[in-house]
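Only one chain is included here, represented as structure tokens and corresponding to the form predicted alone.
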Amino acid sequence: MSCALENTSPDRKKTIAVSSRLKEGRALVEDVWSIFGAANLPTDCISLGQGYMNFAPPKWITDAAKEALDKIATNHYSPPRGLLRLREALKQHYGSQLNRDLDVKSEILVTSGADQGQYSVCTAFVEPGDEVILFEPFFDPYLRWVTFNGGKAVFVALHPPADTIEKPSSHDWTIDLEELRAAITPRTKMIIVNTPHNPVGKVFTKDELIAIAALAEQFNLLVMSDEVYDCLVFDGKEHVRIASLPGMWDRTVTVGSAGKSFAATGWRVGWLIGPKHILQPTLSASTRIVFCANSPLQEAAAAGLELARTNLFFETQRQEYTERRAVLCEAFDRLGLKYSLPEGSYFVLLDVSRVQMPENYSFPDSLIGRGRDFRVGWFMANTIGVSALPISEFYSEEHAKIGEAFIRFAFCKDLDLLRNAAERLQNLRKYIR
């Protein structure tokens, strides 16, 4: 006699319910990265949408990675806190900037990329129903980290530059402090600050950070400061670490990334800097998620930090990115389109509200229900062969209309590719009204 269970379900795909957190975090819909991924675009399209480089890290860093592979120890698990050599290098790099003698045993945590580190912070501190404030536009994984851990994202929009500003910069994207204060409730647990900002390129001023810090102190909030683009600040602007402000060390975790610092985004080596009472619970969460970060590439990241000063690496890199930024921005100037000149990061937001697409142009079903910026981005990729990223994806539904006027270009590419893209972009002229 067979004991097999009889299949009585009309649709076995629906027998196991998906977590509501995936729905709330917009994880189940086809995201912007998939829609504008290489598989969906013309084969000869120049991709300036996603923020990965088309050049290698410096040879002296990749040589360190190769040397690490020849060692026995660095082919195996590293301590969950990270290799001591990397933590020592981070102590030297960050200590003076934070005005602290960092403790490598308790105040530095190496993670499997900055993303995993920030997810671990949310796992360690966000309770179901806790609210986390995000500045819009926001790096879209923030929403997932909050909702996957049972929290609720609360959105405060950065205000775009006024139309009267002829040559806006990322500085002209501003915070309304009264709106920020009004967003704080008894359930607010944390504020995520991203400076230099992705996708705006805004470098938060010291005054802005002091104001945010005052609210964090008043309402006893944790601050997660995503500073992965800290090495890319232009035009003499100052990158201020909010953790260095009076009273903020005890409530701030500072986030960094080898991928952004050394043009090695696939290495997935990041780090968190903060007080023991924040990093110890975060370590407890992190070890249950990945246990430890990539061992040989931690060794290479350590070598990168150790040799960066001798090789003037960050100064040279900043000059190179300034030149790359100029190539792209000059192309926009030739078109007569407004853009926000970024003071940091490697992204430029272009105002595409004057781009007029043909009325009978056919768009794929994946763009149904999406903002106008999605259609402009798709049209550009398929008509002139340059892709960029629509940023309404980085907004809540409430504020998505703000994002529909802009698309994001990444200039973390070599000069030849950027110059080629700049020439292709001139074909957009006939569609500008």
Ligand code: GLN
Second form
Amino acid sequence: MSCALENTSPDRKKTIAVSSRLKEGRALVEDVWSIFGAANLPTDCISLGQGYMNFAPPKWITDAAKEALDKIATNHYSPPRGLLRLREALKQHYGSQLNRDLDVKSEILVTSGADQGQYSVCTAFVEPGDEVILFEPFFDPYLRWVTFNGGKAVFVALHPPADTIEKPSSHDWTIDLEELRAAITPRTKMIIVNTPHNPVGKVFTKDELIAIAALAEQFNLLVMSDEVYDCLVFDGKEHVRIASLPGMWDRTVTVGSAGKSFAATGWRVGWLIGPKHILQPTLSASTRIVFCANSPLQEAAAAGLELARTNLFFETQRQEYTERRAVLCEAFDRLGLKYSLPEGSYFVLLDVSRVQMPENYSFPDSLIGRGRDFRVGWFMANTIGVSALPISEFYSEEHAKIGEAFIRFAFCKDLDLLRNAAERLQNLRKYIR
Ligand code: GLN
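Take the protein just shown as the form predicted alone and give its structure as the form predicted together with this ligand.
Following is the full complex, with the preceding chain placed first.
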């Protein structure tokens, strides 16, 4: 006997309409993470694309995770605000940097990764039609967090280094404050700051942050400050938290991540630090989205922060990343290609405008309509055996051309792998014009 519904509803065979919010912000388009995911690349390709480590978190942290699994309570829901032990550890960690006695009951919120926390901030504060300012290039999910919540992204350039600079650094990517001011309208609700910056590696200076803060004050803007790479700032540069600037605590939410701090990107444990009037509505959103973050790994993240105070973990890790950065950058120096030496994060942008691909090289359909940087990235992964990410994905369609000059390499990998990649990269020489 055939099903009654099948007879009465001819429309059931038609595709069910996708919500319009997915059609904005390029959310339905195959993204860079999957085009350049391992499944699409040669099996022996060294992946310096997506930013994940090829090493484990420190043993004293994974031990804490295992212990948490052996306890009953930490296999079950934690409070939607996060486990108290983690909030206490975060209070210690951030309190001195922000010069505040943080209230664990209202000023700290643990989330399922920094992404979900930031999505929840958007859900809590962005009204349909509200404008949110992003510095371009931007970590691509920002765009969807804004559009999924009905907002409109407005882009302000981080201008690439001038051609005349022979050895640029991420510091040479600059903002023009007049452009920022001009982007602010009566609909502007929020500005997303990202320091250290993904993908540029820029560590915003205190003066830049003071200037952004002044505009936020003048126009009453919320500031979401994505600082997930805050423990990876090199060469004695200072990581300034915009929330620590005079008057800024009240309008800033600071974002952090266990994944970046402890080499555990799959744990999806992140947090937000901010005043009660920002975190309470955000908690209301977050609770309705995920209820709470996973409990055992919150326990492990707490142990990580507690122990890092005494075992100099962050100092050692910074040193290790400095060596990793050097291996990759030396490979680019040997090739004679320009790159922006990152002051922070674990990404390097390489200028690939001088890479000349063979004219008859064939590319997959997934690259149709994409920028030249997608083709260079694809060619490199398949010919040289090292993958990196095209940067036009981190731009609005309007400005994607600027990004086409660059591809992003992640150096959150062990020295052996990076040395191997550095050797392979020398084979690019014959394609440089
Ligand atoms: N933040 C990481 C990166 O930029 C990974 C992000 C992701 O896979 N969506 O590489």
